[in-house]
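So this first bit is one chain, no partners, the form predicted on its own, shown in structure tokens.
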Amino acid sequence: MTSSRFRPSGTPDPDATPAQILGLDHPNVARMYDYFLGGAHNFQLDRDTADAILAVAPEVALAARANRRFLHRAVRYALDRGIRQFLDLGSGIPTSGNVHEIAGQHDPSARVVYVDADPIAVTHATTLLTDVPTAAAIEADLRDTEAVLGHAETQRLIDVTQPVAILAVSVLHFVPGDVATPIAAYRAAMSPGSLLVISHASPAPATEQTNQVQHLYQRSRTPLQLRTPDEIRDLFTGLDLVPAQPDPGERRRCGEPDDNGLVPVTAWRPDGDPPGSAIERSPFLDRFLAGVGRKPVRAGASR
């Protein structure tokens, strides 16, 4: 999940080769990650970076893997609540449990958008999608919100009258600078009742493990953009958090800190997700944070 150069335009930058364009000149986040989750759309620059990472913090895999399963039940979570629509910004390589599929299990008619300015991915998911009619992939970066909400894709797929889910699933950390007035773009535009969902890196105490990750990082062209706990929180602005626990009470009879919605991806709704010893105690877990905020429903409102 990645975005590349920002060109409002959304035309190619004119200075760039071919291998720039197609982002081949550099490993490419999306391509690693789907390599970190043992799909096959990636190349040898995107396997060597991606192995040199492994050979230092071998639990970035199982990160990536958690990060995954913490989509899944945001998916779940909105269509419990009567969601029937996706969009999914920085959606990445396709790999198996995409969100369409989620949530054609649940309801076939459900919608979906993928969004990503890696044009290998979309071309990919392009492909996956040529007998879903109820999904599409645009080409657009996550920052150019009036691309993004405008293409006639999204226009096709997605009424903004009505609640939709936003996924910014470990993406936003990718993506250089301001990322929140785009992500209060995207809120504005949400009907009462919609969710955003957003996972994200924060930084984790500096050990030479993490400062070797962040350096591999460095190779790709949208290098690690970590943001502080209060920084990714702000990007729920307006928004109600959902308790990461389904009965915060239960966590108060039990003597346990209520949380604030914003927790490590597997401590979301595990809904009986494996624990795994060895995630529980890496940095990349302990600071890959995750939350869920639903728009106010005004009083009186029939939603």
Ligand SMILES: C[S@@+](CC[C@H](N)C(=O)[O-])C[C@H]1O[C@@H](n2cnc3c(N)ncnc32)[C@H](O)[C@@H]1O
Second form
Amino acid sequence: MTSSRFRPSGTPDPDATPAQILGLDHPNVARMYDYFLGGAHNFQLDRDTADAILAVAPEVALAARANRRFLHRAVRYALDRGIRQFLDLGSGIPTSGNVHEIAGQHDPSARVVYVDADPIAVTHATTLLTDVPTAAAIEADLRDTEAVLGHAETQRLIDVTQPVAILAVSVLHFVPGDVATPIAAYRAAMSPGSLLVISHASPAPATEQTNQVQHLYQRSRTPLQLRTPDEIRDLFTGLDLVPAQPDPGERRRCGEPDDNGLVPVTAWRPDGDPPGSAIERSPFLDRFLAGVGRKPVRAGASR
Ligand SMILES: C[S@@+](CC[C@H](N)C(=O)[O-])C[C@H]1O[C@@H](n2cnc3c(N)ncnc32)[C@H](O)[C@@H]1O
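Return one more block: the form predicted together with this ligand, after the form predicted on its own shown previously.
Everything in the complex follows now, all chains and molecules, and the chain you saw is the first one.
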């Protein structure tokens, strides 16, 4: 679990203070991310740490926007391929362009389950979804795959016999330890034709700036856990990585000689960001790798 308000069993700690239960005793990455995106659902202790990070690396706000844009592109990609159900792991505090809004514009019957370990993020999402029967928000640690997949709302909204898009955008680098095992469990639960969408911060090349950012995140209960490109690629084991550029000519123009599907977050099927804009090209953003893996459909299967 990501905070001391839970015991290892996943049950709430009866000795936790109200501040601990609400996650108000530490700066919190969900609320800091909301602040980076210009949202209002954050507190002074979140803003203090976020401002300290922006003072060292103003690009962190760009990175938040770039990850959100990748999320939107990946959701549209899934919708274009007929996927109508989404499991959004580490969904964060609702902000403009939530998954159910994008999916609902495309097909009002599309279904979304938001999962977050942060109670404030889940409370905001639940309030937003009061009149949205096709979406729900649940509080769970994404590593507890049984709790996520077995939750009544997941069972109500997600039919695992049909393709689903599992989204883990800008979250796994806040999850310490072994993420390979839970992600493998999600891959196993996905039916053929499903998509796994990941963006993840990688360490190389570490600089004084990135070291300071990593140090500042240690104030939160979810310090940064960077993973190498190989570790990130392994999260897609058994899936076919979708080419990040559909057209090889475009790939060469973007300076991507070998499209292995795992690319800087701004380079995954970009649309709308003018070439050369700050969000389009920044060495800092190149540390955020993004990919979409598709579970193969067996030969002869109808999907
Ligand atoms: C940076 S935000 C990303 C939000 C969203 N995915 C997006 O791309 O805009 C990371 C979110 O992951 C959540 N989170 C961190 N660790 C988690 C865990 N182990 N299980 C579920 N959610 C987690 C945080 O509470 C936070 O809301």
